[in-house]
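The chain below stands alone, shown as structure tokens; this is the form predicted on its own.
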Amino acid sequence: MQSITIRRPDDWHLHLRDGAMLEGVIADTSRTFARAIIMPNLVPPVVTTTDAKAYRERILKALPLGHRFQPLMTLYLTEHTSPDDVEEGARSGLITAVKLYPAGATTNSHGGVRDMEKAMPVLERMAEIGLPLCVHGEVTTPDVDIFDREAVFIDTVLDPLRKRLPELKVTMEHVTTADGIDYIKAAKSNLAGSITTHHLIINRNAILVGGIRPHYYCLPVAKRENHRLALRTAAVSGDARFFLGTDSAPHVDPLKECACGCAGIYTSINTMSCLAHVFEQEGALDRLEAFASLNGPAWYGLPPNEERITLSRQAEPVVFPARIETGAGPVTVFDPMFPLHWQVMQRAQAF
């Protein structure tokens, strides 16, 4: 197969940041993706519907002229989040989901939830109105090994929550383990998972072999090879419970390349080329559209995009910049460590 035309994809987990960084990275998403669920972990975080409305306006203002893109806003769950505010935001159509960050789990998560009991009034209201909960599925207790955080979260936080509120719709974001994949597959309802571009491609060796390579460091951290293979099997399966959420997370290089570097990998610019490579390797190009364009909208109750994009296989490798320049500083682009031959040729074409 030398070309493939699919419905325009969506990104169901995206960090755009704010200010000069937002202005520097938004085009890499909006030129290809029609919609994206926007993460709320700014400083300060997006905790109210008023915050989300203002952030959405800043995103739309930063869009390049002629780009058609819809930011789907989320709220940052705290122990003091108002159920009434959440319901108001959801019923207005502004709020697509609420995001649970266990306190200390990742970038700007220090204001997240420490005591799940204190968040139960909001979660109960969300279950009543059908608003999805997106979870960063890791525990943060010091005695748990960082490579086991997802599996322990499933056993000690997520499974008890789902048994208590079985009607709550939960998205396990950036699943990184076979444990997570198996848990989603075993669920009878109300559970799905997003999978990132980079977790389909790298395992933990990418971070640690041959020296510490900070631009492959992310949270949740990449795991063993058997977990990466489980993610690939799920992504290319066509199973409607799995869909793309890039977790593309820009940080300026000085904040990555330091003694205590930030977690995050920037993939927005080359995600579709990377995904086409992965799906081609797996003999599953015919299921790329389901993963990138169909399963996510179905889960979130939205129609699939009517516009199409075409990817074409080039004889020579497609060249992406090693880094992009933003007003906030340089951001290194994800390097999959193999040549990419698939390129988006036609963007946002009406069908």
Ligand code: NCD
The other form holds:
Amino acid sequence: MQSITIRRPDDWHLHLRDGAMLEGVIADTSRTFARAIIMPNLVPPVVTTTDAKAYRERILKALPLGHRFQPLMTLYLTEHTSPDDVEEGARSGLITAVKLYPAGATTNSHGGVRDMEKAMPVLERMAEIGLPLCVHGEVTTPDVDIFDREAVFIDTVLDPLRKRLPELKVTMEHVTTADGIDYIKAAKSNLAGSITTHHLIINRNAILVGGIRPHYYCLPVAKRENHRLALRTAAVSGDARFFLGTDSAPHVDPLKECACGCAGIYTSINTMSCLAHVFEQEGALDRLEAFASLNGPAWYGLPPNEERITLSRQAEPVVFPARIETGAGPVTVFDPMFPLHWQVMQRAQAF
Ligand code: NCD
Ligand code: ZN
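So that was the form predicted on its own. Now I'd like the form predicted in complex with N-carbamoyl-L-aspartate (NCD), please.
Next comes the full complex, and the chain you just saw is listed first.
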């Protein structure tokens, strides 16, 4: 196949940041994607509907002229979140989901939830009104090995929560393990998972072999090869419970290339090229649309996009910049470590 036309994709997990960084990165998403779920882990985080409204306005203001893009806003769940505020945000159409970060799990998550009991009133309200919970599924207990944090989270936090509140719709974000995939597949309802571009491509060797490579470090951290293979099988299967959430998470290079580098990989600019490569390798290009453009909207109860994009296979590798320059500083672009041949033909086509 030399060319494939699919509905315009959406990104169901994206970090756009704020200020100069937001201005520097947004076009890499809005050029290709119609919508994205926007992560609320700013400093300070987006905790109230009022915060989300103001952040949404800043995002729309940063959009390049002529780009059509809809930011889907989330609230950062704290132990003090008000169920009424969440409900109001959801009913007004502003809030698409609430995000649970276990305290200390990742970048800017110190204000996250320590005691799940304290979050129960909000979670109960969300279950009542059908508002999804997006979950960063890692425990933060220091005695749990970082490579086991997702599996332990499923057993000790997620499964008990889902048994207690079976009506709550949960998105397990950026699934990185076979355990996560199996858990989602075994669920009868109300559970789905997003998968990032980079976790389909790298395993933990990318971070650690031949020297420490900070631009492959993200959270949840990439796992062993058998886990990567399980993610690929799930992503290309067409199973409606799995969809794209890039978790593209820009940090300026000086904050990645230092003694205590930040977690996050920047993939917005080349995600669709990387995914087409992965799906082609798996003989599943015909299922790329399900993963990137259909399963996510179906899960979030939204219509798929009417516009189409065309990806076309180039004889010569498509060259992406090694880094982009933003007003906040340079951001290194994810290098999949193989040449990319698929290119998004730039203009989105209305159907
Ligand atoms: C994210 C970030 O930088 O905000 N980092 C990452 O490695 N994915 C936070 C997150 O989603 O865990
Ligand atoms: Zn993220």
